[in-house]
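Next up is one chain by itself, shown in structure tokens, the form predicted alone.
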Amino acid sequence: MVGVSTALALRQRGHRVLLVDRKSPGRETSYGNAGMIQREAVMPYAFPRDWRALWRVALGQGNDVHYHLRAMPALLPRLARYWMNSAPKAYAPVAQAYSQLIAHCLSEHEAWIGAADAGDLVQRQGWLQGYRTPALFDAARAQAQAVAQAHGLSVDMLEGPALSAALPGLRGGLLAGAVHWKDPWSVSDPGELVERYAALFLRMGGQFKQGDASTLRQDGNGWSVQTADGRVEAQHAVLALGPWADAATRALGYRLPLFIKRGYHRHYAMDRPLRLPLLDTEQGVMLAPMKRGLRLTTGAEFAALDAPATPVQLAQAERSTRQLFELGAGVEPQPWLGARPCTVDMKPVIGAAPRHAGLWFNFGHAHQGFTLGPASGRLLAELIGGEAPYVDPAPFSPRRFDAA
């Protein structure tokens, strides 16, 4: 989503643009997500500060986090910085900057959805954040109302009959209540939306070739990359590589504080499809209605990018979801596995590479790459073209890590 959106924004401004990918657009991280454009996500995912929660994770209790022990020595220094940036004093400016960018997610997607004739994929009814425990629901109610008031968002609280009406087929008594975030949109096939954006890019005169970013080289006053049709040269190159950004930038001499969170999904048949996506908050599983069935998506798995799959969270997610709904068989024989690209300060990296002329970065969106693709693509296109940026780019600049 981020790469295709950046290509669209650049082409819209008259640049000659070649989009290079080793696969077809929409087949990697942007395929395997909950499919939501999360206007309400003004507060990026902070590292838990409660030591009891951290202890539960360390002991492997709960289902929202899973980790590979062998990956932790490499991850711990970055997770420590993530934890420090989640402290209230450090987190406040992070959330402030983040909210300024995500405020534009719907309007920026809306333009491309219309131009790509993709309205049939989009539902504009929000999503539900469900709670099984009354005390946790009461706490979430207060927090959601405060966030909504501070950021001009629309939110409802659903209990009893209202909750049952919103979730036909829900087994009674298992959810104490749900926060209904009404502003976000949901997409019935995230990968297909990226494909339609890519098709629009081609109709606008953009080009696509298969290639590998590992072949990117600085070449005189510009850049070159090897594609299936030969080497291509350009004045500028944009790295929008999601979870592969760390390896690509390291090859160029950068040591950005990046890490990944892996995640799984699988589709299940369902006789009574959900009308709205539902987060079973205490179980750490998102239930997202999709074209292929009900998609169950998991929380975070901390592991090496190429480590073997360990879908233990998905197995638990299936068991907990069957407590709530009548769930059919899995559609795919094996679950999908992907990775979310993250930074230690929870903000994406958008802007000029500090030490290479003509090289630009657009990655590190964590859980919100699908949401923020068009918004961050526009910002980067404005920077490349020398336009006045529509939001302050400084909080997202790659140079923010220089002092560290």
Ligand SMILES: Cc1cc2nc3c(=O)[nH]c(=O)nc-3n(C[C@H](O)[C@H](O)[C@H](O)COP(=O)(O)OP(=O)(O)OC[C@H]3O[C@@H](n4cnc5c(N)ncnc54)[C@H](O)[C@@H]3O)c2cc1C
Contents of the next structure:
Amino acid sequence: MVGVSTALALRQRGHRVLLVDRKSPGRETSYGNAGMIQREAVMPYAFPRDWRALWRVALGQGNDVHYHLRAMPALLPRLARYWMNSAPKAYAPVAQAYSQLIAHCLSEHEAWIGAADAGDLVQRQGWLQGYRTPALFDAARAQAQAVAQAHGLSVDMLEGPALSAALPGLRGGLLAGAVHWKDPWSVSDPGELVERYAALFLRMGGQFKQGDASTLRQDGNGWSVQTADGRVEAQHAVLALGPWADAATRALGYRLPLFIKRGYHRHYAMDRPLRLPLLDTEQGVMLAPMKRGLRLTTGAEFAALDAPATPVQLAQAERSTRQLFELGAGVEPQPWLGARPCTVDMKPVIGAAPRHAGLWFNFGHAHQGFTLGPASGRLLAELIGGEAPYVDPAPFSPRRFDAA
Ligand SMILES: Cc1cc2nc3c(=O)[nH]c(=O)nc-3n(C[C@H](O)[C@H](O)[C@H](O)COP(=O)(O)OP(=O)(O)OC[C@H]3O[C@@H](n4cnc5c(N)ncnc54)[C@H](O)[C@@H]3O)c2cc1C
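Hand over the structure of the form predicted in complex with the ligand; the form predicted alone is what we had up.
What follows is the whole complex; the chain from before opens it.
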């Protein structure tokens, strides 16, 4: 989503643009997510600060986090920085910057959805953040109302008959209530939305070639990369490699504090499909109605990018979802596994590579890259073209890490 959106924004400004991917567009993380365009996500996902919550994670209780012990020594320094950035004083400016960018997610997607003729994939009815425990719902209600008021968002609280009406098929008595975030949109096939954006890019005169970013070289005044049709040269290159950005930027001599949070999904047949996505908050599972069935997506798994799949969270997600709804069989034999590309300060990396002229970065969008692709694609295109940026780019600059 991030690479294709950047290519679109550059092409729209009249640049000659070649999109290079080792697969086709929209086959990796942007294929497997929960498909939500999260206008309400003005506060990026922080780590809990209270020790009881951390102990719960360490002891493997709850289903929102799972970890591979052998991956932890390499990960701990970055997770410690993430935890420090989650402290109120450090977190406030992060959330302030994040909210400025995400404020544009709907309008920037809207322009491409219209031009790509992709309206049939998009529902504009928000999503539900559900709670099983009344006290937790009460706390969430107060917090959601405060966030909504501060950021001009629209929110409703659903309980009793209103909740049953929003979630037909929900077994009675299991959910205490749900926060209905009304602004966000949801997409019934996230990979297909990226494919439609990529098709639009080609119609606008952009080009696509298969190739490997590991062959990127600085040549004379510009950059070259090997593609299936031979070597291609350009004045500028943008790295938008999602979870693979760490390896590519290390090869160029950078040590950016990137890491990943893996996640799984699987589709299930459902006779009475959900109208809206539902987060079963206390079980750490998102239930997203998709073309292929109900897509259950899991929380964070801390593991190496290429470690074998350990879908224990998905197995638990299936059990807990079967408590709430009548679910049919799993659609695919094996679950999908992907990785959220994260940074230690919860903000994406958007801007000029600090030590290479003509090289640009756009990655690290963590939990909201599907949401933020068009908004950050526009920001980077404006920076490359020397236009006045529509959002302050300083908080997202790669230099914030390089200087450190
Ligand atoms: C379970 C789960 C649920 C999520 N739910 C949501 C959600 O509801 N809403 C939301 O906004 N976000 C969500 N996210 C996060 C979101 O999916 C990611 O932030 C986003 O997809 C990242 O997009 P990207 O374009 O940076 O990376 P990707 O989509 O992974 O794209 C990277 C591209 O780089 C290519 N590539 C990699 N290496 C090379 C190479 N060497 N050479 C050439 N090409 C290469 C890949 O083929 C791929 O096309 C979720 C993530 C997960 C895992």
